[in-house]
Every structure is written in C-alpha cells, then in structure tokens.
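Coming up is one lone chain in structure tokens, specifically the form predicted alone.
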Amino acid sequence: MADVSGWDWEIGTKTMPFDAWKADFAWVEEPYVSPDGERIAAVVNIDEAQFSVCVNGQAWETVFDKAWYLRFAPDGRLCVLVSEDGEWTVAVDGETWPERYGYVWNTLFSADGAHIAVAAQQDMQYAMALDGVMWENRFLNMTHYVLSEDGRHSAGTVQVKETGEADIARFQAGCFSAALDGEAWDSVFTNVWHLALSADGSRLAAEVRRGLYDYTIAVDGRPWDRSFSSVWHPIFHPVSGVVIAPVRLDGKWTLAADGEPIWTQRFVQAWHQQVSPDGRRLGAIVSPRYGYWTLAVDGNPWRTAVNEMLIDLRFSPDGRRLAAAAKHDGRWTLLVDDRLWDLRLDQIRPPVFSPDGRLVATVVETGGRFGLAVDGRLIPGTYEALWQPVFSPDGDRVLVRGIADGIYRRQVLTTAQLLA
C-alpha cells in the first residue's frame, strides 16, 4: 500500500455532490474513490459512443468511444481502459498510453501504484503491457496475469503450442507454460494455473498438471520432485523465499514447502494460505470436517468453525492477530482470533486492522444499506455506497469514505469517536 502519512488527517468532513452529476450526462456509472478520499470519479456517457470520466464533478476533456474498468492506483492516479477509433489503450489521469492494442483488460498495480500493467491482445496474439510497453514476445493465449510487488516484472500463463479443438493427444502432451517478462519457460505442461512472483519479481511459481492425474508446483519452470493428486495456488515466503502451496496427499489436504509437507495435520480442504507480515506465522483457510470451515495457524486449527464459507483471511500488521469474513447459517460476520462477532449481516467486506493491530474494522451491508463496524460494533450512520476504512499511521484516526443522500463525504474521525 502507498504511504498514507502525507494524507490530510485533520478531523473533519469534506463533501462533494454526486447524484447531481446525473443531470449533466446521459448516464453515470459506478463511482470509485481515491485511496486518500480526496477524489470521487465515475465513467460517464455524454452521447452515443461518447464516454469520458468525471472527477469531482469535472469531466476529462478527452472523449472516448468506450471507457470501462475505472480504478484508482494506490498512489492516487486514476486509470481507465479506453477505446479510440477501434483500438484500445489505458488512460491515466486523462492521458493515454502511446501504444494501441486490439484489446486490453485486467488492470494491475504495483504495491505503491508507481507501475501499471494490463493484459493485451494485438493481432490475435497475447502479452502483458507494462507502463505502456507490450512484451516483445507474444503468445497464442494467455491467462492468470500477475505483477510483482515492485511493479517491475509481469507474468502470465501462456499457450506455446498450437492444438486443434479435438486434438486430445497434443493437449495432454502439453501446450502451456508460464512467461516472465515475456520469456516463456522451456518446459510445457498439460495445464498451468495460478501464478506467484517472488517479492523481487525474479522467480515465478505456478500450479501445473502433467498428464491427466499428476499435479504439482513448478518453480522457474522446474516441477517439484514430488507430485500430488491436486494442488492450489502457491506463494513465496516473504522471508525465506520457499514456495508454499496447499497439496492433496492420501485423500486429505495440507501445506507443503518446496515439495515436502510442513503441516502434520490433514484437512478436508486447505487453501488461501498467507504468511504473517513478520514472516513468523503461516495461516490458511481449512475444512476440519466436511461442510465446516475455520482458520489454521501453523497447522493448528481454531475451535470455532462456520458451516458455509470463509474468505478474505488477513493478518494484523504485527502478525499477532488473524481475521476472516465468515458466513454461517446464511448470514455474514467476522471470525477474529477464534471468535465470531455477534453481528449477523447480509454481506461483509475484508477485515482491516489498525497499524498496532488493536482494532479491526470493515464495511458491512444490511437491508441494501452500507455501514461501518469496528470490533464487532455497528457505528451509527448508513450509506448508499461505502469504501473500506483506512487507519492513520498512528492508528488514532480513521478515514471514512461514503455516499449518503447522494452526497459524497470524506470524514476523518478519531477512533475514540467511533467507539464512543
């Protein structure tokens, strides 16, 4: 995430009419808010095949044939995918990349927002485009796109051999590989799925299938020595650099590192593994018994389980606490430190910890309205739209960004005000 220390953290509220924009355009699409809350933006339709972007009530001067997938980068730059005269590119704060493509999609940002990548198609060949420059090598097909944290390296699953629609033998022999910065691995596989880049972007790992029933993880093109009946999305340990992935072994799931199981406990399912920020703890979403879900830390499952779904696992910045969005008996809440919040809601967003890990907050939805919950308590006030809260670096203040009664409000509140 970009540095938030330079944001305006003065207590108070700034407002911007939003519903009023609808009188100025044929229609206004879904709004997006900058990370610092200073800008609200939306794609707007001016006339037939005339689109632009409106920011704080002012439309960009440039008009496009089509504009979609509006997003703010972590550094606050506003990006949108646009079509001009039948060609596609990326517009950043109103300025388009010089390169044009047959199509672009799936915008990715570096952690600090300084670098932007998209998947691109040109002349029915596929590659990544990073900061306006497409890979020199292009491929028959490409999926599972990733960008390194520093934004200097991009990768994707690529098809390197042609195959006919009914050519099963060629497909099983292997047509897919992975490419890092446009350079494909020498090895090919029947399938290549979710990719992971190391912190510096120099190493690439992927789920692979060799033949019909042989699954493993490949790192820099080399498969693990051991195969499994199935595997899930790998990650690189941020400190040690080992590759960690969920694997299915003898009918049950566990976690493995560099091909060897590291958890003695076995589960009906295990996935979405995550390393704590300090690198000392390893968590994952697991199913201890069929139909039930909980979190496991360093192989030890929590006692509290839910009977429908568990997603969005998050460690606190200090690595001591862990939370996830949980669905139980048809309702949503948060599972925090092995306990469920008392709240039961229509929907809930991923948990957000304060910098010191003391507080956990999130956006919730009930009856079609959105609200803010902190440490299991609903904060007074509801919104038509509400974005995730952001804590100040010292954790004493919270930035709340939402639309209420057609007006966008940027509020900075003290945590004491929220909990009063």
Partner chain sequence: MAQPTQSEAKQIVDPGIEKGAAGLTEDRIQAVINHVIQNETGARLKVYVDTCVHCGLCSEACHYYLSHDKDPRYSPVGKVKQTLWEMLRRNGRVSVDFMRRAAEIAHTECNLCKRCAMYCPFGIDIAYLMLVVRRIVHLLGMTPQYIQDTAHSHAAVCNQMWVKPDEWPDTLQWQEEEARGEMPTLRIPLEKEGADIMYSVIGPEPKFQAQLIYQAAVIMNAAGADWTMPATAGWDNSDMAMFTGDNEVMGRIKRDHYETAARLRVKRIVMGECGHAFRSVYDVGNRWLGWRIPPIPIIHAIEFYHELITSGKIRVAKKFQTPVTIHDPCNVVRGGGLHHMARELAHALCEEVVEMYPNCEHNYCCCAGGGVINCGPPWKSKRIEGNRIKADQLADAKIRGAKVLIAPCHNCHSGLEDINHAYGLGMEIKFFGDILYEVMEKPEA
Given for the second form:
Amino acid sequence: MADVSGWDWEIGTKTMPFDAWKADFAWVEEPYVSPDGERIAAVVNIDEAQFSVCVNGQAWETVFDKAWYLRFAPDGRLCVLVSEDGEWTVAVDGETWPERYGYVWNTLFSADGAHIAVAAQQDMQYAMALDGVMWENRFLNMTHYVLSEDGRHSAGTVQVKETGEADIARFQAGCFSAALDGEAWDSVFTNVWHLALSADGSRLAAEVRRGLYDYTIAVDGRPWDRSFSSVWHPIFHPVSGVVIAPVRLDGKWTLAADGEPIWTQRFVQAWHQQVSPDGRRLGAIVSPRYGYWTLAVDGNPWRTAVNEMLIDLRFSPDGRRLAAAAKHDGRWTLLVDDRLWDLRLDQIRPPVFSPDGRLVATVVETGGRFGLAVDGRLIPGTYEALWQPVFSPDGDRVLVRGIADGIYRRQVLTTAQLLA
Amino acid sequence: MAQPTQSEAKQIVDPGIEKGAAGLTEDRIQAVINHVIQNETGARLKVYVDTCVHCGLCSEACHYYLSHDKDPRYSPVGKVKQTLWEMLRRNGRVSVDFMRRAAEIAHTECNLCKRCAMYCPFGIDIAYLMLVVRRIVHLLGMTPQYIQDTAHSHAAVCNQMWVKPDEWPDTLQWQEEEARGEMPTLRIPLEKEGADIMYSVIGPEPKFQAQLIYQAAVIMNAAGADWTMPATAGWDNSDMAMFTGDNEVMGRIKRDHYETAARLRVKRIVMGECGHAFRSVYDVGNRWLGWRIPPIPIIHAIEFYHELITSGKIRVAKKFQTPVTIHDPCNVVRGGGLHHMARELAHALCEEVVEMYPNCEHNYCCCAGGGVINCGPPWKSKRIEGNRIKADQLADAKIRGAKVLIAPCHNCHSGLEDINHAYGLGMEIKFFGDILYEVMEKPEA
Amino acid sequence: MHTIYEWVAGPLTWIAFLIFFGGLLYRLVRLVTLVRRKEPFIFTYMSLKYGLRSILHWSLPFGTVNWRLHPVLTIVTFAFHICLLAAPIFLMAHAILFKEAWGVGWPSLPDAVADGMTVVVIAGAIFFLVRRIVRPEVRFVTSASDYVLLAIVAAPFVTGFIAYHQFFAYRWMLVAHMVSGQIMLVAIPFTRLAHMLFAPLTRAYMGSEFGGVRRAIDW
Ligand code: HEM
Ligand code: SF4
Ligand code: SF4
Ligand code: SF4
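Output the form predicted in complex with its partner chain next; the form predicted alone has already been displayed.
Below is the entire complex, every chain and molecule, led by the chain shown above.
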C-alpha cells in the first residue's frame, strides 16, 4: 500500500473537465484516476495510428503507434504499454523505458509502486522485465506472472522444453516449471499454474500437476508429499510463511497447509483463501451446499449464503471484519460479517474498509449510474464514472473520485459529512 | 447374439488410445472403472442402467445409427451395451481390447448431442453415460491423441489452440487496426473494467479465423455496444477437457473464464458462434465448480444478434439474397433453446429461408460435436460416414432452393464443411455473423 | 392341494405384497439418499412444472415424436401397460378377495372386459417377444433376462386366462396364477420392471433439465 498520509486531505473539491477533451482528439478512451485523485488520464487518439496519453487535459508529447493498458501505479506514476515502429515497451509518465521488446503485457506493480514489471516477449522468447530489465534466462513460453510485494522479485510459469507437435507423451512427462527472477526450478511438471511469492519474495509456490491426475502444490520446486485430485491457488501465510491452498479430497474441497488438510469441514467449493492482516484468521469463499456461497472463517461457514456468486473477499485492516461482493438472484450486494446489505444493485466493486474497520464502503452501479455505498446505505449523488473511495489514515476523511456531467471531481469529505 | 449387419469397419489406429493401452493391465482397468462407478457416479448411472428396458426406441434418434443403415452397434443403447453394461456386468474386469473399443465408441461414435434423450421414453441420458465412459478412458490415459493434445493446450495456456499469452492481445490489436480501414474510430477495448459486455471467443478464432474477430468488432462498434475483451487468460470460452472427461481441467478453465468476467465487472458475457463452448460455459463447467447457473449471464451470439436487430441497434441495409437454410446446433438448440431466435434472426437478415427437416430440437447433429472432430485426421472419414443422414437432409434442402447453410457453431461449421465436400453438396456455409456483417448498415462505410 | 392353495393365497400373497411395496419404498429411499450423497445438484434442477410437462407428453399416445414414429408399438405399449395395470386391479375376483381380507372394495370391471384386457396383455407380450427377435436394434441389446422378464410379466395373465376359462387343471392353474403373480410383484422392485417406479422420475429429471435449463422440449 502506498503511503496516503502525504496526500491532500483538505476538505474540498477539485475539478477537471473531462468530456471537453473529446474536442481535442479523434477519440478519448476510458479514463483512469491516480490513487491520490490528483490526476485523471486516458489514452487518446490524435490521428490514424497516433496515440498518446492525456493527463489532466494535457497530452504527453510523445506519440505512439499504439498504446494500451493505461494504469496508475500505487505511487501515482502513470504507465502504459506502447508500440513504436513495431516494437513494444512501457511508458511511465511520458518517458519510455529504453529497452524495446517484441511484445509486453500484464503490468504489475509493487505494493508501494516503486517497481514495475511486465511480461515480455523478445524473439519469441519469454521472460519478465522488471523495471526495464529482462531476465537473462528466456523461456519458450511464460504464463502466470507475479511480482513480490516489495517489487524486488518476479516470477512466472515457464516452459522449459518443447512440447512437440501433438506429442502427448512428451507433454505429460513435463515441459513446464516455474522461474523466480529467471531461475527455473530444477523440477519439471506437466502443468504449473498460479504462483505465489512469499512476502520477502524469496520463496515461490505453485499449483502443479504431475501427469494428468496428480495435483499438488510445489514450493521452491518441491511438491508436497501428498497429492490431490485438484488444487487451487496457494498463498503464503504472511506471518508463519506456511503455504495454504484449497485441495480436493474425495470430491470435496477443503484447505490444506504444507500438504495436510487443516480444516475438518468439506465444501462443494473452497477458494480465494486469505489470511487476515494480523495473521490470526483464515477466511475463504466456500460453497457449503451446491449452488450456495458464503464465507468461512477458520473452517466455519457463515449462515448467510447467496445463490449465485461471491468474489473479492476482504479483511478489515484489524482483521476482525470480513466482507465480499455477493450476487444473489441476479443482483449484486455486499456480504459483511454474515449479513447481506439490503441494497440490490446491477454491479458492485470490492469492499473497502476504513482503517479502524468501522466502516465498509464501495462503488455501486444501478441504472447505468455509479454511486457510493457505505455500510449498506446509498450516498446521494450519482456519477458517470466513480473510483473506489479511499479513507484517510485516521479514518476521518474520505477521498471520492468521480466524473459527473463530464467533469472530474476530486472531493475530500469527512466521514461524518458523507454519512449525513 | 445378433450379428452386426455390416462388415467390420476397418481398424483405425490412434496413437493416443495406443499410448494408454500399452502397459495397461486388467487389474488397473478394473480399479479405474470401479473407482469411477463407486466414487464419481451416483443415482443417475444406477437408475439409467436399472431402468433401461432394452427396447431400442432410442435408436432412431441417432444419426450414426441412421447413417449406418440402422446398424444396431450405432444405436444409443447399443453403445451403452458395448461399454458400460459390459463393464458393470464384469465388475470392471474387461480387457485392454475392450477398452480400446470403448474409447473408440465413446469418443468417435457419439457426439453427446442428447437427441436420444428426447427419444427414450424414460429420458435416459446416453450422452451422460458416454461421458462416464470417456472419464474412465481419460483416467486410463487412453484418450485419442488429437483431442488429448487440445486438452493439454487448455491446461497449459488456457486456450484450445496453444495461443501464447502475447499472441492473443497482439491479434486483437492487429484486427482492430485492420478494421479501422473500414471504420476509422473502431476499437476493440481491452481490459476495460466496468464494460457492459465481455466478448469471448474460442481458440481457433485468433489462430485461424481472425476475420471473425474483425467482423464482431465491426458489429459491436456499429451497435455502439459498451464492450471489452480480456487481454489475459480466460478469453477462450471453449472446452475440450469437458469432452475428454478431464473435469478438473474443465473446471479450471471455466473458473478462469468466469472470474475474468467478474474481474472486468461486466454485466454479461457475449460469446461467439460456438455450440460446445456454450454448453460448457452455460451448463456444464459451471456445475463442476458449484455454480448452479452461470454466475455472470452468458449470451450466445444468436441471442445477441437477435437483440441488436430487434432493438434497432443494427439495421439491415439490404437482405441477403441467396436462399439459406439453418442448421440447428444441438448445443444451443437442444442445449439452449435458441432455435426460435435463430429463425427470427435468419428471416430478419435473409430474403428466403428454407427449412430443413427434422429441425429445431429434433435436428440431426453435425457429427463434429462432442469432441468428435477434435479426435482429428485418423477419424475424419469415419465421422463423415457417420453422418450420411445429414448429407441427405442438406441435399433435400438444396433441392428446395437453399444455397447457403447457416451454421451458428464452429464445430458444426467444420463438420458440415467436411460433409459438404465429401458428399459433393456444393453449399456455402456461413455464420450468422458473416451474414449480419454483410447485410448491416455500417455507419462510416 | 387345499393347503397349498390356502398357503399361496394367504401368507404368500401377504409376503409378496410386502416385498412389492417394501421393495419399491426401499428403492425410492435408496435413490433419494444416493442423490443426496452423490449428486445433490439434481434436486436443484428439478422442476415440478417442467417435470410434469414432460411426463404428460410421454403419457399421451402419439404425444411425442418418437411415439408417432412407431405407431404400432405405441398402440400396443399403451394398451399393454393400461391393461397390465387395470386388469388385475379391477378384476372382480381380485376385488372380492380384497374386500374379504381388508373390508375395502372398489368398483370392478365386468369379467368379459377384464378377460379382454388379459388377452391384450398376452398379445402385447407376444408382440414384444417377436419385436425382440426380429428387430435388429432390439435384438442387439437383448439378453436372456429380457425374455425372463417378459415371461414373468406374461405368466400371471396366461395362467389367469387359462384358469378363468377352466381349460384344464383349474386348481393347479389357479395356484400357478397366484404364484406367478407373486413372482411378478416381487420382481418389480428388483429388476428392470422397476421402471414402473423410475420412469416418472427419470422423465421428470430430463424434463426439468430440458425445460428449466436448456429451454427446450424433450419429446
Ligand atoms: C406404471 C408405469 C409404467 C410405465 C410408465 C412404463 C413404461 C414403459 C415403457 C416406456 C416401456 C418401453 C416401451 C415399450 O417397449 O413398450 C415399457 C416396457 C415394458 N414394460 Fe413398462 N411401464 C410401467 C409399468 C410396467 C409394469 C408395472 C410392468 C410389469 C410388471 C411393465 C412391464 C413392461 C415390460 C415387460 C416392458 C418391456 C417390453 C419389451 O420387452 O420390449 N411396465 N414400459
Ligand atoms: S450421438 Fe447423440 S443421439 Fe447418438 S448416442 Fe450420442 S447423444 Fe445419443
Ligand atoms: S429407449 Fe431408453 S429404455 Fe429403450 S433401449 Fe433406449 S435407453 Fe433403453
Ligand atoms: S458441433 Fe454443432 S451440431 Fe454438432 S454437437 Fe456441436 S453444437 Fe451439435
């Protein structure tokens, strides 16, 4: 998480016309807003095959043949993937990396935004490029990219052997591995999926399949002793460093740590496990019975279940509260502490807890307009576009970033004002 | 026991089946079969086997049976007899040769089209039973080579055609650029969070048929749709793992598909003209994951085009003049009830629509579906022979004037193309998208 | 002779009915628990509306494409099944026996009608037998058990018919009739004749899947 204390938390509104940009360009693509709300940006088309990025009404001087995946890093730097003369690179605040690639994609940021990584292809070889520097070792293919929280280590699933044309035996014998900072594991697997890096980036875990049936988790290339009929994304426990992953046993799912089930409960489905920030509680999205979804904490499912989908599980910073976006009977709402909000919406974004965990807020959509909802209440006022609210470190104030009537507004309100 | 009415078909050797057969023991076969029967199946299998009165009434449902001069080995129940009944009767102890034949039957003599479920008075679901056989075949490692390779592709890169992660967005950007020649402001918005629609396609589109993405982009832009395509894995809605019995990989790729849509915060997924992918996303893959219904609504291209036309978002400039006939893909018709919309759409786009019979839910499968075409070249002629009845049906439609065959499903397309050639029918096969693209009013033409 | 008759008509009948109803109940309970344990998703998709819709179409002669494809069989099977169920239940002699044993009675059919129905059942059984032999698609999936089942079903009607008309060995025929009827009753829950119980369930399930999920008809 980037440091938000240095932001402008003065109560008040700053505005910036957005729709007006359209007059200056052939077209303006969907806008993005910096985490601190000070800048709004979009890819713009100037003329045939001439793209740039417009920030607060001012286009970058550089013009590209193509530009896509515009995103603000947590520290507010603006990144976009750009192509010039058939080569690709990353442009950050208007400056391109000196390196050029055959293709780049999947931008990743460290938690503080200081480091930027992309997946890169050069001469049909694949590697991660971290702050412009591509791994020395290149691979036949690469998927499932991760960057450590501190941004010092990058990893990916890599293909280390040719699979051959429809050579099924060869494929099953194992052509894939995982690479950390370009160093592939010694072991190969039939498949390697969904990597996780430990907090310090020194350890790498992944879902692996040996042959067609034997699934387990491999940590630093070493598979768990026990295998399962399937597994899902592993995580590292932020405190103990134990690797935790959902595993399928006798047709049901549960959570396992270092190869052994840690929950006695079995579920139709269990995934998206997460450890609370204090490291004490383990939550997951589970299906206690077919077609129904809820959250389970330390194996105990909640009583409230929804009948379509649950995503975006989030712990409050103090680890005491838990929420997730929920879809029930075709409409979205929030499931917070075993209770559903009364609101029924067309769409909802992930829940955002205030630093003290007292409030939970998010952006919601109804009838094509966006609004803010806090603790189950809709805040008056709608927008054409709205970004996730940000609470000040003391939790007294909220930063609201949205576009209404074609004008971008950066508002800081007190929480009391918001709830009034 | 009855003698087969036809001479023995020539033996086809499939490297995938042989690879599994090599080193297989009867002990292992028995263990796998009994594992599947005891642990992975339940009431359905038991009741279907206990209820079937061996009446043969399902026979006429199957295009294989009809195309092989009513050879009983190709009747739906005949396929169960040659596979599951025998496995159950012998408590799983069957020979390697028996399993070879079972693999061949389940993978190349049944399209899982479920027509027979509409003909059996009890509604016994033979397609399900054949899938159980395929699951056993999978666990024995005997899946035919080409479809197994496709399942590997799904597992390795999360798409059907070994499309690499950079090739996908690159292809979209290339098609976007091409299409800008026609519509200068056209976009294929990648990774646009909060769009209304996520458009998903099957692996062969970027690999071999990029013009379909081009057409879809023109249609989306002309309709003013708020849409996006993912740049990550999860863009491919197809699913051959569903047909190889590799349920674990099936679930994995469907999870990626739906979670990609959820991540993009779209309200619905619109998919291209594919039948089996529709089945997988709409009805099968979601179930394995525990989603009773698709967690994000999924709309087949037929429904979407229908909506564009009826809402006036796309207007027809001049109807398609050549008479057309419609092939009803089982997966979207028996599997999704889209035949009414398909007809309304055809009439809205085309001057003359010639029906071919039987149609709608009762239409004959193309014989490509259910992964059969994906078993590849070794099985091609067998597949074409197995659908003579479709050729007859098409010939009849042709006599009554149809020159163009609309097949709103990728597999059907390829399968029907083979039939078209082999039986010298001389029809032109198109997607609805081809015709819509051709006849629509384009804003900046 | 008399004691054999008494014994067959008394305790054995009791036992047969007990096994029949108990067996059906057992199979139903087993089925439901199996679904609960292994395939609970099935309950989620069951729909009364679509299940009944499908059952209704299949219960009507010529109500489905496949019934229309096989007009002779359709007539025979409906006649066979209706008579198979109605004749024993509404036969005067059976109704009287029931009334004597239980004190409950119901309207019964004139003997001549019941006799006709018996002939229909026997004729139907012969039809199925011939069909099984001459139709390749049926023969291919036929095993000895199919003939045995057909015989089990036909036997009470054949013996009943002979006994009623007192062609020969009346008393022995009567015993044979009762025993074969008991065999049939006992056989129903534990053989493919259990389709009597399962038919509506499998049909309702397929009807629900087709109607509710696949938005299509299944007839
Ligand atoms: C009450 C519900 C029942 C239903 C819905 C039903 C339905 C059917 C159907 C659909 C068939 C297959 C079509 C055909 O071959 O005619 C069939 C066959 C048959 N049924 Fe039933 N049935 C019922 C009860 C019974 C009972 C109580 C018996 C005898 C105890 C019986 C004996 C038979 C026999 C022997 C056949 C096989 C014909 C052959 O060999 O092909 N059914 N039944
Ligand atoms: S191909 Fe279709 S009709 Fe034939 S057995 Fe398979 S599912 Fe039934
Ligand atoms: S129609 Fe149904 S009951 Fe008859 S043989 Fe076919 S599957 Fe069995
Ligand atoms: S390919 Fe087409 S007709 Fe054939 S099974 Fe699929 S949907 Fe059916």
